[in-house]
Each structure stands twice: as C-alpha cells, then as structure tokens.
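Consider the single chain below, provided in structure tokens and representing the form predicted alone.
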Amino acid sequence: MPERTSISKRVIERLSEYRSTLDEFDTTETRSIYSHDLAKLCGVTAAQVRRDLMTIGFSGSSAKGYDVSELQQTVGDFLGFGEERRMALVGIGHLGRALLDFFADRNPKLILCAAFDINEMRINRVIHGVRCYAVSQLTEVAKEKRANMGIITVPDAAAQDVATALVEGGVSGLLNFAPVQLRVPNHVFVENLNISTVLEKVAYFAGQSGDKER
C-alpha cells in the first residue's frame, strides 16, 4: 500500500466519498458492489473507481465485484478512521455553532474536544456538548486535549494568529473558513473553504445553465 502522503487530494476526496456512500448500505442485504454501481452513486466513472481502489491496494473480482464490508474497512483504515482524530474549533459564531451541531454524533473517530471564542458569554460554557475556552488559552488547551486538527471560523484579521496558536499547540491539519492564505510550517496541511468563492462558482454555472435553456 502506498504512503498516504503520495496520494493526491482528489483521490483522498473520492475515497472519502466512496466510504460515506458505502456506510449507507445494509450489508445484510447487499454484500457486494460492482465498480460501475459505486461509480454511478458517486458521480464518477467505473474506471476511476477501479484506479482509486487499486491505488490503496484493494481489488475485487469481475464476477462478484467488491465485498462491501471489506471495502469499507480498507478505505476507512487508509483514511485513518481506525484512529481517533481530535479537533479544536475556534470561533463560535453562526458558522461555528452550525459546525458544532453538525459534528455531534457524526463520527465517533472525529471528536470535537474543545471550542474557543473571545465572547465572555460563551467562555466556560458547554455548547452542543463541547466546552468553550478563551482564545487566549488556545495553545495550552490544544496541547492538553491532544488536538491534532483545527477548524478556523474567525474573522479574516484573526485567522493567522489563530492558526499559529493551533500549530504551536500541536495541530497538524487545519480547515480554514477565513478567506485568507495562512502561513504555516510545511508539515501542516491546510484546506481552505471560502464559502463566497464556492457560491460565486455555483452562481456562474447556474447562469450558464440558464442561458442554455433560454
């Protein structure tokens, strides 16, 4: 099996999509699945499914397809879902609260271990099952809670300081919702999710589709 660092982001994204799709299957009813069936459910080609799964050393048979349980286990193990991931969320505004609610009981291996904010009304409270601390405690609490992932939902001007504090606290992966480019060490993975950019992209293609219909 290849090293995880040698796999592209797009392959990881597709593997995650395969895993979440397979999680919806009742294995007492469906024990196997063909590449073309999984491809149709995930919006890719059968050849792409086969290439992705071969990349992580998993193969099926032309007669029976892929064993669903084994495929779930293999993909989950490769993505690291056999290990606990502890997350710290910084910024409990509307988006932060929505994420706290989203992650509640979502995945037992993805644990929101702490939340942080500057609002005194939120500090030292438990929100959606997660204790909120002052941002000034970020590095200290991240170390104490053994957080290895951070979610940043703070205003643009505060994002870099938050990222630096998270990295100093031992975090090596960041999901950044602030529309700024973060400066972090090479070993830290950053996924930027700019909602405005995503919406503009959707608006553009929605407009293109509308023009074609007219």
Contents of the next structure:
There are 2 protein chains.
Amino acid sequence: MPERTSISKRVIERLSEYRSTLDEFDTTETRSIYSHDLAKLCGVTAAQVRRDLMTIGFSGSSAKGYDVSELQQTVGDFLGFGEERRMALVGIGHLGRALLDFFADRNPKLILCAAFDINEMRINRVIHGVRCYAVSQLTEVAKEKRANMGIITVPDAAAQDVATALVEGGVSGLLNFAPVQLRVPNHVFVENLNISTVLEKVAYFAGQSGDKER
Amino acid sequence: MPERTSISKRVIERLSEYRSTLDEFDTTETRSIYSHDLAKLCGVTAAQVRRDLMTIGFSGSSAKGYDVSELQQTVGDFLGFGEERRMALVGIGHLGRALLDFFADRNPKLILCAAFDINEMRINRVIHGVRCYAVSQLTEVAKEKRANMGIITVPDAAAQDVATALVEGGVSGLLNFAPVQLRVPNHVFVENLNISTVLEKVAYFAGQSGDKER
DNA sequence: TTAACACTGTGATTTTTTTCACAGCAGAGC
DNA sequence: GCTCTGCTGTGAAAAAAATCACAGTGTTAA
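Same protein, different condition: the form predicted alone was shown, now please give the form predicted in complex with the DNA.
After this comes the whole thing, all chains and molecules, with the earlier chain placed first.
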C-alpha cells in the first residue's frame, strides 16, 4: 500500500533526484547525510528536502541526519522499484538509440523489453540486447512481453496511433517526445517532453541577463 | 523591452506550446481561435490560456477569440524570436545526433552554430550543415561563433568542465542532459533534463492505477 | 433597435507549493 | 550530569499558481 494522499509530480521528481544522487555515495564510507548537504547536491533547499521526506514518512535523526542506505531503500520502494517496470520503445531514430544506450548502462530498475520501428532495415536487429519488432506488431508484442510503459519517439503524425496501440497492449504510462497531445483513456499517465519547448525556455531565460534559476 | 514583472518557467513553457500549436494552422483558413479550443489542443484549461495571454498583455476579441497570426507573432516576439539564438551542442552521441536531426527540420529560430566532441572520428565532420570541432577548442569556437546557448550531452564526468568552458565562451543559457548539478555564475540559466528522473516519474504514476495527469 | 448569446479580461478565491521559524531532541564536550 | 550545539520534524505563514465566476462587450438574429 504505497501512499495515502496523492503526491505531486514535482515531489516525485525530487525524490527520484535524491535517490540517484545518493547512488554516488559509498555507503560504507558515508553513512549518513544532512538535509542541508543533500539539498545542495540537488539544487534545492534543505527545508524542501525535509518536507519531501516527511511526505513519504521517512525520518532521520537529529544528530546524524538521514541514513544513506536506508533512505535509498525507502525512496526506491516508494517509487515502486520493487515492482517490475517493463518498457517498450517505439521509434529507433537517433533519439530512440540514445535511449537504448542509456538503459544499457544505468537504471537497472527499468527494463527495456522491446523496441519497435517501421523501417524494415531495423526490424529483427538486436541492439544492446533488445530486439526490434515491426510497429505493426506493437499491440501483440507489448502484450506478450508484458510491457507496462511506453516511450514514443516516432514522427508526430504517427504518435497517436502508436499510443493507442501501446495502450491496447496493456501499457499504463507513456513518455511522449512527439509534440502532440495524445488522447488516451484516463487510467493512462502521459508525460510529454517537447524538446523545442525546453529549448525555447532556455532561450527566453538566457535572454534575460537578469537571472534566477528556479 | 520584453516584460515588467518576472514570469515563471511554467508560463513560458505554456506560451511556447501555444505558439507551436498555432503553427499547425493555416492562417488563411483559420483566422482566429477561442481560448477554449487552444486550451484543448494544449491540454490546459481555458482560464489558464486567458490568464497566460493576459500576462504578456495580449488581447483577443470577445466574439472572435484570438487572432491566430497576431498571437503567433506576439508570443514569438515575447519569447525573443526576434533576436538571434545561437546554440553550441557538446557531445555528439546518439542524443546529440538526435538534436542535430531535430534542428535540421524544425525550429528555424534556434540556430545550431557549432557542435563539439572529444572523439577524433567526429571532429571536422559536417552534420546537417553543422561543423564539428574538438572539445578542447570549445571556448574559442563558441566565442568566434557567438554562441549564446549550450546543450550538454556529454558523459556525467565531463559535464562540469564543458559547462565552464561554454560559459567562458559567452554562453548564458544551458540545457544539461547530464545528471549533475552544474556550478555556473548566476547570470547563467541552467535547465536540467534528466531522462531517468522523467522515466521514474512515469513509472510511479503508471503504477497508480488511480490516474490524474497534472 | 433590441434581445440573446458566447466570448474575453480580470478581481476574488481557492488550492498548491515553498519557505519560515522554532520546539524538541541527540550527541559532544566539559 | 549538565550545557551547548546543530540538527530534524512540523505547524504556521507566505508565495505562487490555478480556478472560479461574472461584468462587460462585440456579434448575430429577429
């Protein structure tokens, strides 16, 4: 039973950041950490760290701060690292490839279980241990591989169909790189990541010589 | 003279989204649009759209809504599309390549003026019209090319040095894909984009069968 | 000309998020 | 054991963001 009251995206993001920051530490050497220090490493305030940890019911000690490995464990559990996360990647352009690389290295908690592309050349290839299938088989293969998340890096025009097929295949979370508003049943969580938007934001704030990150 | 009171990242993101959504329209056919409709296309509420446009001082008419091309123009101006934005891309792995592709197609407002890599093989190649230089020349070339933004897609350990070199080269905005907290002078705006964090967020909310995008 | 309508602009309100600030506690030093 | 220190946990306050709700307005139709 994960949580009582619903927790905002922002908090989840920070928790994820705290946890991965902690991965850098050698827990035999650094046993514990103060909210202050973790905050600095993550670019947030100490009060924010304490509040977030309070939100998930994690306590430290007043003299030593937070126990590093305990914190990793607790946040990991909270984020659902216990359960299996199986991702389907659709679209193996450069961005898709970048994601394949990415998961070859790190993040052992999220498993890429299948990749898909429309290009004949790529079908049936195995990249970093992940087999590539034809998009036409999306729904079947997603079901068969028990994917529960999908990553969409296809051209804009194809994104909606891909999303629909993924959902039909049993996926309940999507990361969508296409600048398109996906229509999905509302038990499905969609996160849109539009690179243009991000860059335009950077451009805007880079313009203001007056600063302030936030 | 762009704005009076400082505007939040969130608003800028939405404005960017409104603008690019409007690009889909043929302005000779669709002259104007209601807050309601634009809202639906962008996945926000109508009140939000009106509030955001009010924030930048843009007015519509009560019967016709907002004039599409005027709105595009105004938002574009506001976001600084008038001025030149010259970006340096550092790291030409798959992700870097994806970004190069990306800018070959769209976004004529942001110019990729140089790319950098440490790998000999890639140096001096020209990809989509962008020349690739050695990272060792980062500062000089950035200056020479008058870059004002940087995109960092290098391995974690190299990110800080790259950031420092870019800033020295005159860059005042960074998009950083490395999961590292960059230290930069505070006239420099940094946006961190950590793919793991994004995916962990999707994983978390995909877990909750109880939904609610936000 | 008037009435009905559907929209915008916006003050007021609500909700959410962040920060403040301090009581209370645990360990270190004496 | 007592005191001093600097931390956490957390109510309370502040700030920021989103939503509500409605007056005012241009448009269309009768």
